[in-house]
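One chain comes next, on its own, written as structure tokens: the form predicted on its own.
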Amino acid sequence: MKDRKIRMGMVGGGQGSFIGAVHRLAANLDGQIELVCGAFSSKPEVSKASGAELFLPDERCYGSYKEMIETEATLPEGERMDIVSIVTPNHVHFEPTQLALEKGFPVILDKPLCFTFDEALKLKETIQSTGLPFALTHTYTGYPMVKQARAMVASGELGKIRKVNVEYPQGWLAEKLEDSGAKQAAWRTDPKRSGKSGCFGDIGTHAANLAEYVSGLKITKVLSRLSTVVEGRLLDDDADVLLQFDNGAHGLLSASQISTGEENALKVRVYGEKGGIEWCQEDNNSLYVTMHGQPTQQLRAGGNNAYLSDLALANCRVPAGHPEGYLEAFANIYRNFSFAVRAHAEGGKSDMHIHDFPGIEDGVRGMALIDAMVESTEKGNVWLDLKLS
């Protein structure tokens, strides 16, 4: 692996998949990873057709993830896949991840981690016992100015953190789109495929992960109101949550898929004793910093902006004034994961202080938060402790 690209197999992401194409673009962007095989659909004929569109050999386009993982494990090193990317709906996260790890393959998995909290704990145990690299694609932690925000908080520039607010409004499910045959809406609103939460499980987990990543704090208590606004929908499509963090700070989380007219307006604000910061995904190259008694500063992404932290600069790809966005943030996770995979293969460790990425702990916390949000709502919007075991 030292003198060649990392060879990737993919589970899911076939014809009609949005996120599969995003993962492939992100994996390919830095020239570290190449797609060599896949089980792109639960339907063998669709998997074969999807692989053919990607110019893969017919014998490397498998009819099931089990066939792919077990067959690839028998191939010689350098020919078989090295890692597995899993981009399926939530109910098909646990089994292929578990099997891949058992067969010795590092895994990069789309979020949320799995279908239930019990599955999350089992995956954590497997990852700890195998020692294999594992990444979870909480995309927004890959943005350079998110990393700049994290570095500024960690260095104490804002002082003790007092409040963390995060919001993620979308409007794409303002109508009952799942009844129109829309594939993405259908599985995300189906409790048999998405899990016990819709909106919070899908984008609320992103928001919570971003709040924890930037602030460096952990959510310990929640009081939630999950709502189903669109009549006849089976899962929540709107969420409002009060948060308490492990240093005593408080916060707010709002996630919505029925906020008509909104696209992906994810925003995080962190307030400390000395100042505050604000970042918005729709203006992702900017970080706004307001220190107490001073005018607001606008920091900008760019590999030549020497005032940025080492963490931010290591994840900038172009000079200032050249926009980089969602695909590049996604690619930062893949690139940083590839460094960890190479280091593991050589018996070492990569520098997670600079080339970081979300992992199993983030995934377990996300599943625990889903459980807590649902339980808090069902019990009449009460405060609940986050349960991690």
The other form holds:
Number of protein chains: 4
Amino acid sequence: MKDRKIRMGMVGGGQGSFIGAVHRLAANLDGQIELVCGAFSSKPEVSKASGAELFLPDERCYGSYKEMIETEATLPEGERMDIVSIVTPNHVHFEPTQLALEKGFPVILDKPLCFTFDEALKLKETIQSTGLPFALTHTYTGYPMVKQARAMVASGELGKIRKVNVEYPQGWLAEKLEDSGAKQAAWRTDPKRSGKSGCFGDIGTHAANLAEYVSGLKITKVLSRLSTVVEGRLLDDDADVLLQFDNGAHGLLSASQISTGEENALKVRVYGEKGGIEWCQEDNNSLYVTMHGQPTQQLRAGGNNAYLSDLALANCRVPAGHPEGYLEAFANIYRNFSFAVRAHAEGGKSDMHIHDFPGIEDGVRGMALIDAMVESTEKGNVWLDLKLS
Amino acid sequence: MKDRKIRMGMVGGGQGSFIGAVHRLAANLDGQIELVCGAFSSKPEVSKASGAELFLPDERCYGSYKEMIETEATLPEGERMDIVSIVTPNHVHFEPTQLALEKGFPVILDKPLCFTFDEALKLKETIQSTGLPFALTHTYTGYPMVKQARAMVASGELGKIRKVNVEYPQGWLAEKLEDSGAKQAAWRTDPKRSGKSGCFGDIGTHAANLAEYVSGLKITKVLSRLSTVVEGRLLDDDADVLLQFDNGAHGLLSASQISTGEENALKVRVYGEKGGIEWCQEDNNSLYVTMHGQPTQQLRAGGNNAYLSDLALANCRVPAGHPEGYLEAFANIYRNFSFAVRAHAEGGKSDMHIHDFPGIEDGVRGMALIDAMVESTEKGNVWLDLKLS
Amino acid sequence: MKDRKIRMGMVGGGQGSFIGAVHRLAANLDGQIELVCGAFSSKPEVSKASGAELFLPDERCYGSYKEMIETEATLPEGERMDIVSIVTPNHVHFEPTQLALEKGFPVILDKPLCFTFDEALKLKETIQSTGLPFALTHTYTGYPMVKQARAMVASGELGKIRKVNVEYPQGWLAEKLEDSGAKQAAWRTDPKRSGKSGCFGDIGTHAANLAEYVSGLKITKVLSRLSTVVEGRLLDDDADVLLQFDNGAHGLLSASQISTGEENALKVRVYGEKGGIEWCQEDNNSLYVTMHGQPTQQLRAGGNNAYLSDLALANCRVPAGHPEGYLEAFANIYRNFSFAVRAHAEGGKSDMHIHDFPGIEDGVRGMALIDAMVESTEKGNVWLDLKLS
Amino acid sequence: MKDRKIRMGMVGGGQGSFIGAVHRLAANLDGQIELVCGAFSSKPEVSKASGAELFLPDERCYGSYKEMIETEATLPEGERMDIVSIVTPNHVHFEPTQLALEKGFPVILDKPLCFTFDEALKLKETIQSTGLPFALTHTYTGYPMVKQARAMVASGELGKIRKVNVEYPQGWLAEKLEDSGAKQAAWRTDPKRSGKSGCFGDIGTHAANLAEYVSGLKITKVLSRLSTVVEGRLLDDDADVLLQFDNGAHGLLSASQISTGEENALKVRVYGEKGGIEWCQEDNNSLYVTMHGQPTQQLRAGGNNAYLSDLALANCRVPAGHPEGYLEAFANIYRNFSFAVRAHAEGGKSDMHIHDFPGIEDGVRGMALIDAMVESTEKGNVWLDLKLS
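Now show the form predicted together with a further copy of the same chain, given that the preceding structure was the form predicted on its own.
In what comes next, the whole complex appears, and the chain from above leads the way.
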């Protein structure tokens, strides 16, 4: 694998898919990975048509993930796919992931991990037993300035962390879009495909993951109010949550799909004894750091900014002033995962301290959080411990 | 009173006071009010020294509010003060207000209203029985673009309101400043002078008042987590609250004095079925309005912006591009109150639909909220109805 | 004068005036000055009606500045006005200022100084010979963060200054407003009342003054292109200018009244060998400072921000997070001028290093700049030395 | 070419190159193009080492562009490269471009076009005579919101355009970086490799191109002041220019490499009779539009924003709230060029009204502007007509 691109197969992501196209852009960017096959749809003809648009040969466009994984496994190394990217709706995460791992393929999987907490534990077991690289695309931790934030908190500069606020307001589901046939809205609001939580499962898990990643802390207790604001919707479309972290810090998480007019305004703020930091996805190339009593500093992404941490610098592609964005953050996960895959192929480990990416632990915690949120709400907004086993 | 300035006496606000100086700047600005006397301190010599700096004659600088109110009441109309401004710490709100009202003087009072909910009800009774003008300086509702926000919500443009988020992060008490002799920190963290809540009482009440003012809704239920983050502090310095409003909307209120690096970043967001709005005190001359699926509009304060509501326009002093600020917002309360005082003196009512200011209802609700916050926290963060009688 | 407010008379600023009202708000704010008389209009009945609204007695509302100055001069000290504020259009600056000074009254005058450069030199002579305090309201230098910028440049932190960019875009004259009877537009576009330059005289002089104040440099040469963009307008409504400064730095000045959609977006940027700074009037409480290779720092106005210079701190009224604005900047000129007036009355000097305000030198330079701009344009956009005598 | 990726060869962009790496990222993103060969360096061993890192076979890594173009031309269609990307310093633009075109390869070339105006005319002739697709990477016109700006101006919404301001401040050459061996600084400040202008040639041409693209106008006259601010530097590092456009509008262009603290703050503002727009590269996903007397609107990039023009929508990859950046803008040029290459291969034309990219006309104008800037400065900052033949 040393002197060639990593060969990737994809499950899901056929014509009309949003996140599948994003995964491919992200996988393309750095020239480390090439798409060689796919089971883009459960309808064979759609899968083939989708693959044709991607310049894939007909025989590598499969009619099911099962067919793809099993067939590819029989091809010789260097011809067969090396890794599998899984970008289906939530209810089709567990089985293809299990199968791919069992057949020896490292997997990069769209979040949330799966459908139930039980599945999560099983996946964890499989990953541990196979020892294969596994990545979960919690995209937002791929941003260079999020990594800078994590590095600064970890360095102790801000002092002991006292409070973590994270919010993820969106407005796109302010109308009952699922009734109009919009594909993205339809599966996300459908408990059969999305799971037991809508808004929290879709974006609240991103917010929680970001809060934990930046702060270096773990959520231990939650008190949640999941709400279904739009009449007739089947899942929650708004979530307000009180958090407790393992070092005693407290936090607040707010996620919403009915905050009319909001795009995707994920923001995290971490307050320590000595200083505070703020990062917002819509101004993703800046990190605002304020030490108590001092002017706010605007740290900027850019490979030439020597004041940045190694972790941040390793995830910048261009000098400051050349904005990087969502696709580059996503591509960092693919690129860093590709380093792990190459290292694994050679029997080693990649340098995860600078080329990190989210994995199975993030996925298990996400599923546990979904369970806790729903249960806390059902019990009348009470405190619950996060159950991880 | 028609052809002269309104004559004002002040209780509190002696040398070293922060809010007393602010009240005087606000009262000065529009040339409607002149300071004629004061009981600036309970120490007569400090009161006199403070008054001398303000060019007041020695004999109008009193050693106690009681002396001031009683003496002034004996002076002839046109010489005696017309109104009383009370700017003392919370525990010295009730008695001077009661006395001033009983002696026939309209009162403008710093928030929160008083020390206990019982006092609040008594003040309400006195105000109702005397029929005298009364203002409570919830400053932030004095900003033109807050008034614009209120007018737009009231007009129905945003549709039914579904969610109200208000936050008020400060960082100045991230250190235990009260130990260093800082006057502002000392009384605010002292239950004997501040009351049963620190952070919520000081700034959470502002946030709640702003949320209600802008949304036109009333908080009916709360679930609160007041925290004392800095070790050894006697009152809460951080508050996270889930809210329920009278129209079924839900909300989130976060107030903090330990959010290191934050100045005074009061922000309110209101989301309706059709659109959302956002206003932040640190960018106070702008109001951001986004109708579902449309570009965000930045509405700007300015007396020449014909697209603004009458309510907003009546509270602008200069054309757009000439930033107004905190003192102008504060001055709007004084100016609008002065219109009410003049109208009252002539047996009428001022045009409160454009020259509005916060009053006793805001004060009573603030005290009820403080009680509910403390009780909800003590009971383990449970839902409580707001009790208003 | 020690134990009382300074008594002020006003020339101009009658009903319907914009800048007269602003001057009064500014003079009111700090409680150092009281308005005691005025010649608010050349029509005696308008002057009296205007004064009545300001609670002035009929006999102190004069029908002409001449009457006011001569009559007040005969009143006893402590009753008569102490200073004169002149807020008339440009063509009525010179004569009242001369007369007031000759009668011994310190003058605070709206900019630009006067109508011709000859008048400017005469005023300078009068001010020097009388030794009286004199202030010119170049408002924008009254902002705390402009003062901070000046202090930082002066300290040498930024290294030798290499480039100064100043811009002042407005859009309000994008239409031919003067045809619609708008008072503010009418006199500003009329060469008989405004002088030989419209846009540059009105706002370009502010921009140039700001550039010199912040950089501590003096403009020595200009190459200008004044344009009349709106057809039929009698004066320039747009100005682009190349500048040369006395230390060899170069600069760019752009002022416009036809930049559609702009409010009052005065911005100055100063670049030195080691760092650069940026300040914009529409975000006036922040100063952005970037040292080469370092994160941008956002310095904030606020009396509690110990990192600010003495010059900035002396011109803040409230703590950080409480926005101050245009009126406070204006009031700083009035307040600082009042300190100079008090000191002069006692035979001394005020502490101009922290309580500074613009004066006659600024005014003379402004008039010289107007002459140079017009001449450079007429000669086909050529370089001209600034002539100061 | 229909059912496969377009095969690309690259000239320049070996190890240590900045812009070569950027070109490859841009070419990778959309999966339309694959790199198959390169002459990455004039040193064969560096070329081979660079190619190896890109997973290219040794035999396709050439020691010179000549070798590459001539050898590849002999390979069969489908194996040989289809297009050439040229990313060398300016003095190595003309010859490889000529040769590639002569051998029948479409070219995508880094800007500025070449070294002298004569070369520019020759390239234009070759392009016209061969009829081959040609793209020049004026990256900034690839941003969706720049395209939106162009579409809005073209639609007439803003009325007749009166003024265009464009600025491009950078600070990275505030120090004499070329003395420290920094590769990027060295060639850019070297007249033998960069041409007769440093700052204007490097970034001023981008600014001028952006101004023309957005406004739809053409620069006809210039008065320029190019300056060499850093002592001992061989080329200009700062440029201030007065512009005249073909419809009578005037403009201002400022480009600088010594504006300490600035990153890459390219900004364009266009003012028409009815409205104005502003776009800044560091906030690239927003376009600010203000119609006279109305609130500013913030239009946002995003494939789901139905209010955007077809031209903008065709150049967005993800929904609003997912920031795109510099690489995506760059990739739009590659992707749109790839559409033109495919269409050309089939004897047609691509839909340039939505999939546009800069070409030879932009390049010729850029070279003419460089000549005019240098000559205007040498003659003492005088007006010159732009000479295009």
